[in-house]
Structure formats: structure tokens, C-alpha cells
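Just one chain follows, in the form predicted alone, and it is written as C-alpha cells.
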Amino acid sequence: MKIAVIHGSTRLNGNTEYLTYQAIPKEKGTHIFLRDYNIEPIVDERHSEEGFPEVNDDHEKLIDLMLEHDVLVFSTPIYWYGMSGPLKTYIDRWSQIMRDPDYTHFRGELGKKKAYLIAVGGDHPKVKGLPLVQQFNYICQFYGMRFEDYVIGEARKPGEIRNDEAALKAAAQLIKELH
């Protein structure tokens, strides 16, 4: 089973990517950091004649790159309680994917997926952090994934996530289930 972590922080060693590190080692998934890739925000032509623009970045490749695996596991900080921007722009642009000729394909792939999502977040996250891991499930039903489990830990400052041991077990127990 091929695991791809999509990484939404923009942080480099921040909570959620310890958090992450927890639940998918770097050895055991592909680990895949969007602030490494440049993603342009969706321009929503859906409704034009001439469609979706074609835009020159990463997302094509990182799509192909997700595309390879079995499980996807969403890593975001909590971002006034929703997803990071680099997530919510990669994601928006699957709109954007699902018209693309050369990805009639793609709607299909992701409904023979698992998903997971761990997030982190400072203000009462295993609350306030609810509507994103719905958010996360309405994704996944819409594509027909499977929406297997998440875990949300809470940290303010940086290295605060090594406090939540409830977040920690959580995460050790995911990968469990991913193998």
C-alpha cells in the first residue's frame, strides 16, 4: 500500500508536521510539502466556452504524483478553522482537473482511495477544528473516497504539539491502521 502525505504547512518543522511524522514516518509514505510547489489559485472558468485556462505550475505533477498512491493523508494547521491556503488552492484546482481532457480519469482514481487528515490547531481544535474534518468527509464523499479516521492535536507556539499526548497516540495509532 502506497501512502502520499500531503503536507499543507507553510511551516518548516511546525507542530503539524510533527504531528504528522507521528502517524506516517518519512520512510514509511511519500511525503509531499505544497510550500515546495508553486500552485496559481483557480481562475473558475467551469461556466465559459473556452474553459479552464491552461496554467504553468506544479499542480499537474503533483496530481500525477498523488494519482500513485493508495492512501492520502491531508496534514494541515488549523488556519481560522478551516485548511491552510496552500491546501485549499491545491484543492480548489481539482475543479479545474476534472475538466481537463487528459484527466477524464481522475474522479475515478480518487474513489479508489482512503483518506485521512491530521490537523493542528491552538484554539480548542478537537471543537472548532469539527467543521474541517466535515469538510474533509463532503470532499471524499464527493469523489467517492473513503474517509477512514482523523487526528487533531492542539499547540499554539512552536514544539507545543509534544504536550498533546492524546493527539500523539492518536497519530501512532493511524499508521497502524495504514498497515
Given for the second form:
There are 4 protein chains.
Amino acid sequence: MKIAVIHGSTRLNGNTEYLTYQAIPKEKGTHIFLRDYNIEPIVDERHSEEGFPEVNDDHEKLIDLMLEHDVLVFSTPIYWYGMSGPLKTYIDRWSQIMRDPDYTHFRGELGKKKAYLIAVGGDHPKVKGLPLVQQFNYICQFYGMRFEDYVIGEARKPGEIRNDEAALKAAAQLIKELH
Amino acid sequence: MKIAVIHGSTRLNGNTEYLTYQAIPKEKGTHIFLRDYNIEPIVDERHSEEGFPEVNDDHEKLIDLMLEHDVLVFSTPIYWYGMSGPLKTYIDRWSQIMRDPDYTHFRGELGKKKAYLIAVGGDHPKVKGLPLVQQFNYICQFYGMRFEDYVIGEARKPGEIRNDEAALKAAAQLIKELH
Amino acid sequence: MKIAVIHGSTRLNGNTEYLTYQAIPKEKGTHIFLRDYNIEPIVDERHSEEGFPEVNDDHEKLIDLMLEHDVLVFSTPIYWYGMSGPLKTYIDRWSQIMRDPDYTHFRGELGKKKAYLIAVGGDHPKVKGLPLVQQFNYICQFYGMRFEDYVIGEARKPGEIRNDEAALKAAAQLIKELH
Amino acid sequence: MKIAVIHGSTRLNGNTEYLTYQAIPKEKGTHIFLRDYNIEPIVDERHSEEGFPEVNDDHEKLIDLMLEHDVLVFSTPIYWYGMSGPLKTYIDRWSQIMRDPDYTHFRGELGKKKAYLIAVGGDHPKVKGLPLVQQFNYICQFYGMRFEDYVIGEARKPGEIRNDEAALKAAAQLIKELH
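Give me the form predicted together with another copy of the chain now, not the form predicted alone.
Every chain and every other molecule in the complex is listed next, the one we just looked at coming first.
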């Protein structure tokens, strides 16, 4: 059972990262920081004759890495009541992957995986983060991925997540596969 | 009364664009297509000593343009049950603008504006697009912007939006300032 | 094709009723006003040895009537950001019906039907009514009922719904089976 | 600091009750079981000339009792993806209370209180219970009540809540005023 953690945070050592490590310690998962890679925004060519052009970036490499794992943990700060732009850009490009002849297995493979969401926000995230949870649930449903669980933490300034004891405890118990 | 339309679509002449023009004909608003500009993803430096570094892209120019208008229409295809990556990236960077000494008026200015949302999706968007509406509502609340109304269209393939008569009619009546 | 309208309103000739008649004129459907019947709240005895006791009220009669129709329209004023108590009480009792040996066909029969929702509220219902839409969607999903569409109207005082032109127009086109 | 717990469950010793006692032990709060009282459904007479008629039931008594407390915990099984009918009926009648000349202080008094929500459901409640959380948040907002926190438990058959360790732990830490 292999766990991949997709980090959407844009800040080093941020609150979201801290909470995520409570759930999946460094050595227990493959931690992928999207900020360390170049991922181009999608250009929707689903319906053009030529289809999607090849994009020269790191997206495919990350998709390959992700697919090697059984459990996917998506970790994101809540930016403007949604997932971070980098995580959204990463997921948007799945539309291209799904039409890539080399990835006809993509949807089916995701359907075998389990997913978790870890999100941290500063403005009433346990209520205002719920649309993100609902969106994430729809994404999982699309692929037939099992949305196992989620945790929402509250923090604004660096380090503040340490005060959200409930989130820390919940994170520490979040990943069923580690317990 | 000046209307700006922020288009998050990545495809030329797509369904979302079509629906949006039903609401705001070309000559009735300033149509800004984010895909025509270079907008870098945010790097959250809110809490670093140096603050945000200057970014050499088109974001500030678009912010200036947006602020000249009284009514803001956000138009986006629904990608993975949320706004498009380019639109999210554009909005994420508002966090940087808010900390820019040249834009201390940003939040206050947005608070005087009215906002509309136009979204088009292919997978039950009138239900699965609701988290996007809820997220958008929270964004408006943050700034004190009045979230006037929204319309959700259903379309998958190019041109299909023409079959969603209810959305077309609703769009044609959407913008109170035009009626 | 037969249409039943389940009215959850507690007021005669209210805004919700008015909007509902725009969608389904009196003579086009069987209009059932829950307020005219006696429906007892559920007492959850799903897990007691004796099971549910017989309840001497009108619930079964209304279930029988509802099941004779192909399209179900649920019409409710938005009370406290949800469906009205009488409508909730009516639906809560479905848990009892599902365990009634005389109604083993209940879930399957509902699964063949199409459902619509009409809701009217006074406090930003197009946003604050969305949890009700989402709840209703889950109810439909449970039964495999197809949730066709919904309309949300805004009105507070008697007659005010006549000012919500968008809702009136949307209602007039709502029921696909009538067009 | 006095805590009132409003129980919407219709079953004695059910899962919701069990989880609620983890949060507020019997002796730490005033536990009010709506099922033990007679509460009539609302008949909306907000706009009739005579206003609301007097209703001969236990509602006012429960309102008085509730108002004596500083913290309100609403505890409900999730019935059909919403609060239980009895709890909805109880809250619906607040519309009547607000127009009662003897309760002009009602809205203001609620605005001084803090609120919590405890909900238990059997069908993916951590996702499908979110509309209930959002609805509850709007109710709190209306009154200016501070919505402190919530916990959602998963259980179907009697006693099953004991397996939801995450919910039990979260409940045990839920009420800030007890820690």
C-alpha cells in the first residue's frame, strides 16, 4: 500500500504542510510538492481536430508518479475558498491526460485508488471550506475513486495550525491505511 | 455604469463564451479574456519578511482595468466542478494585490462593485456547479461585493449550449444593469 | 404521463403556490397540499423488535396517491433555509414506508419517477437555498429518482413573487413533460 | 455558562444521543428531548391580519427554557440528509415567536449565544451531511449566533456510533466551554 501526497501549497513549511505531516509523516508517503514543478495551464482542445498539443512540462511525469500509488492525499491551503491555483491547474490538465492515447488507463486506474483531502484556511474554514469538500467529492465520484475522509484546519499566520488541536488530532488519525 | 467581463475560458468561441455574450453583448461590456494574458501563479509570501516579490506579468494591468468598472461578470467553464485554473490563478493573486502598498484601496473598491457569475459545465452543472456558486459567494462576501445573480448552463460539445434554452433565456435577462 | 405536486406550504395562496402554478397549472397535475392532511412525525423504530407501529393518519393514503404519478414536483417555501416542517415530516415517514411489508415496491417505484423542486425564500434564496437543492439531490439519488430541475424564487410578503420575473419565466418552462 | 442541548432524535438511546453525551455529559447540560414534548407545526400567518393564533402546545415553554442558557447544542440524527422533522418543526415555529409581542427580545437574545451542531447519519454523512451544516450556519447567521463548531458521526444500526472513533474523539473535545 503506497501513499502519495500531492501538496498544493505555495509556501515552504506552511500550516497546511505541517498538518499534512501529522497525517502522513515524511517517511510514510511520497510527498510531491507541485510548487517544485512546472505545470502549464490547460488549453481546452478536447474538441479541436488536432486534439491537445503536446505540452513540454512536468505534468506527465507527476501523473506517472501519482499512478504508482494506491492512496492519494490531496493537501491544499484554502485560497479564496477553494483549492490553490497550482493544485487546480494540476487537476485541470487531467482532462488532457484522459484524451491521451498513452493514458487510456488513467480513469480506470484512479478508480482503484482511495483519496483523502487535507485543507487549511483562515476564514471559518470548517464552514467556508465545505464547497471545496463537495467539489472534491464530485471529482472522486467522476473517477470512481473512494473519498475516504478529510480534515479541515484553521490557521492564518505561520505556525498557527499548532493551536488547532482538534485538526491536529483528526489529522493524526486520518489515514486509515496507517493505523 | 461600466461592465467588465472576466472570461476564464481557455477555448476560443466556446459554450461559456456564447452564453456570456447572451448576457453581455460584445459592445455592452469590456470583455477580458484571461487566456490572452500572462498571469503567474501566486507564491504565498504574505508572511515572509520581504513580502511578495514583484512579478513581471500582466496581473496588475488586469486589476487596474477591472477596477475601472462598476459591475464585474465572472464567466467560467466548470472544470472539475470548479472555476477554471486560469480564473483561479487570477483570483489567487488578489492576495498579493491586497498587500501591495499601491493597492490599499483594492478591497474597498471591490466592495462598491456588483458581481455576477456565469458558468457552464457538462456533468449535471445545475447541481454539481453549486459548490462553485457557494465559493463565489464567499469571495464576494469577503470584499463586501454584492453577488447579484448567476446562471449555470449545461453543455459539453461545442455549440451544445444552444440547446439549453432555459440558460439562454436566463442569461439574456441576467444583468439587471442592462434592463 | 401524470404529474403530482406535493405542496409543503402552510399558507393558502402563498408565493410558493403562485410560482408552482406557473409551472404546473391546476388542471395539469394532481395538487396535494400537505397542510390539508394529518401526518404524524416519524418515531424511528427501524431497529426495535416490533418494528414500526401502525400510525393512524393520512400518510399512507398520500403515498398511494403519489405513487400513481410519473413526475413528482416538490414545492416548498424555504423555512429557515430548508424545506418546510410539514414536507420534512412527510418525507421522514418514508423511512417507515420502506420497512412496511405492503410497500416493498416503494423504493423501486420512486426510482422510475422524475422529480422537480420549486422553492421560494425571502433571504437570498438563490444562494442560501442551495443546501436545500443539494439535500434534495441526495434524496433523489437514494431512490434513483432523476432530479430533473429546480427553480428558486425570491419573495417575502404576499404577492411579492410576481416581481421575480426570472423565477416566473423559469417556472413556466420548468416541467419538460409539459412542453 | 449554561449549556442547553436540544435533542431532535426520535429514538431512545440512539446513536446521536450517545455521541451527544460524549460532548455534553448528562450532568453538564440541560438535555431537552423534543420527542417528549408536543410541538405543533407552524402555520404561516405572518401576513394575515390576525397574526398567528395562539397554539396550545409546549413550544413556548421550550423557548423559555432554551433562552436561559448561553450555549445551545443542536443534536440531530440525519434524516433524509437534513435535520429530523421534530427539530425542523421546533425551529420553524421560531418564525412565530419572532412575531410574538412577548418575545421581542428573542432574536437579540439568540444573538448572544453560541451554537454547536451534532449530527449522525448512515449514508456518507461527512459529505452528504454538509448541506445540513450549511443550512445550520445560515440559521446562526440570521440570529447573529456564533456557530462554534460541529461534529458529524457515522452510524446506522444501534450502537454503531461506537465504531466511529474519530467522531467520538472529536465530540469529546467539541464544546470549548467544557475544556
